[in-house]
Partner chain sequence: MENLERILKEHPFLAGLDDKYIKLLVGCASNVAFKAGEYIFREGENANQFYFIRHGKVQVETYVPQQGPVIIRTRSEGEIFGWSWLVPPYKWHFDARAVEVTRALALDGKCLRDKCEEDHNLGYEIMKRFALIIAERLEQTRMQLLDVYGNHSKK
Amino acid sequence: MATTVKNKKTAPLGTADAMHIRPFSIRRVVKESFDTFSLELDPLSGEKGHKFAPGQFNMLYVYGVGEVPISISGDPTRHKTLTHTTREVGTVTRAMRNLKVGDTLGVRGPFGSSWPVEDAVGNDVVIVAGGIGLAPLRPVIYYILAHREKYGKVVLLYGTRTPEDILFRKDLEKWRSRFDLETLLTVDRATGAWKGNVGVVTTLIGRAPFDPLNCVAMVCGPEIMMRFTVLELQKRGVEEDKTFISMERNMKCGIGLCGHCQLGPTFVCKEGPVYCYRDLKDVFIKREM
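Chain structure (the form predicted together with its partner chain), given for this chain on its own:
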């Protein structure tokens, strides 16, 4: 795997100006956990669907409130409906949560780089997700399962804070019942009723069934979780240039013009959010860069 899959983006549809917002209608609202929800959107402007690559994001605009970057969490092989999953953490996502079926949401995108699902063909794939980090990785799982025969062993390691924080429960149930996908869950803290694993997500790496020398790792979660995860993957022998992470920074434009999402030499909205660890390792550990 020589290179990161960079900027595999589709040109924004509708208008030439990438700052132009396209209205979408909310078809369904799904409550994923007490503070996390998914929105399923249909285009209003007559465009047919919304093509994207797993890992890409859209800028979502709530009328009069503002705009935020949210990763696409739906199925990339079925792009009639656009699905986003987000956590309520600020003014805009709070307003988004109050939207109802039939309300309008503005969309710009898709923007950014994507997970190397095509380059990973022929390899084992280990997907490590922490918390809301499963959202941008879900399209990867959908994609791989749609092309399952092309991959070796596929492992999903997913950690959350508590059992109540586990997202996409229906999907997880389905995935756990499959023989061609190893799904391991763990939570950081739990009380009595929980019968699953307890411990940070990195504890799953040591015993996950994959061949570290023939494997592509895709990691998404809080930065500190990704730091520990990469260390643990390296302990098992996964190569740097086959390890991929997804970064988060302040994004105001999504197209590399506003400057806010700079991470040293790169713009997270353009070269990221998905990076090959080898390309980012020098800046990844720099404080306040």
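Whichever C-alpha set is largest while still superposing within 1.5 Å between the two forms counts as the rigid core. Positions refer to the first chain, counted from 1. Everything quoted here is computed from the prediction, not taken from an experiment. What changes on going to the form predicted on its own:
- In this overlay on the rigid core, Arg249 has a C-alpha that sits 2 Å or more away from its partner position between the two forms.
Alongside the form predicted together with its partner chain that was just displayed, please also present the structure of the form predicted on its own.
No partners, no molecules, just the chain.
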């Protein structure tokens, strides 16, 4: 019988530190797709590293423009380099996309709750990502593979709109070559020379090799994708308290002051972005929310 699984309410910084912007230098810019990019950052303040838990986010500040909350998408076992992946969707992320190697970016954080990677030990783990939702889940995969002997079967189900929207292609190639990680990809619409699965990511759940009675599910993507994913997981027998979702798309200021992240009785910046589905389902199933 698997133990109770909880997402961690991890917020290591005090109030003063939470408002302190630390300068980081851009060491590498990676174009992931036509509108999505990753920034690899190194600290300029003499810090030895930047520890974070999978699922946490930072506030990234472009000097003279503004700041945005973005989940950390790098390896939590490597503390020196900090990686964020985002899509160009507004003024700040547009300015971020124009930054070059050597430019400076401000960082506040890390903030927020995290994926239950430690409490999932001994269980099968199924990771379901849609589009850019793979970015907040990538640290989970890094962490689990670094401690692979502690987990049962590990399954990654990843769906995008088209083959051109697939992120982290080098990582996916490595993961698909492993015998201890089942990686299944699908696209909504096949283009070019795509010969793989076609259909929404939920179509992969029924044939994914995991034990639903001894399983922890972690899901991130557009809200409608997460709703249907949770339903399909429930059809397989995965319990509500073993299913976790990320609501990071609702955040804005990062500390719950602006009210943009309020979702029913919860503030995503303060209590999220990772939630146990059981704790959020009464609000999550209401489409007008």
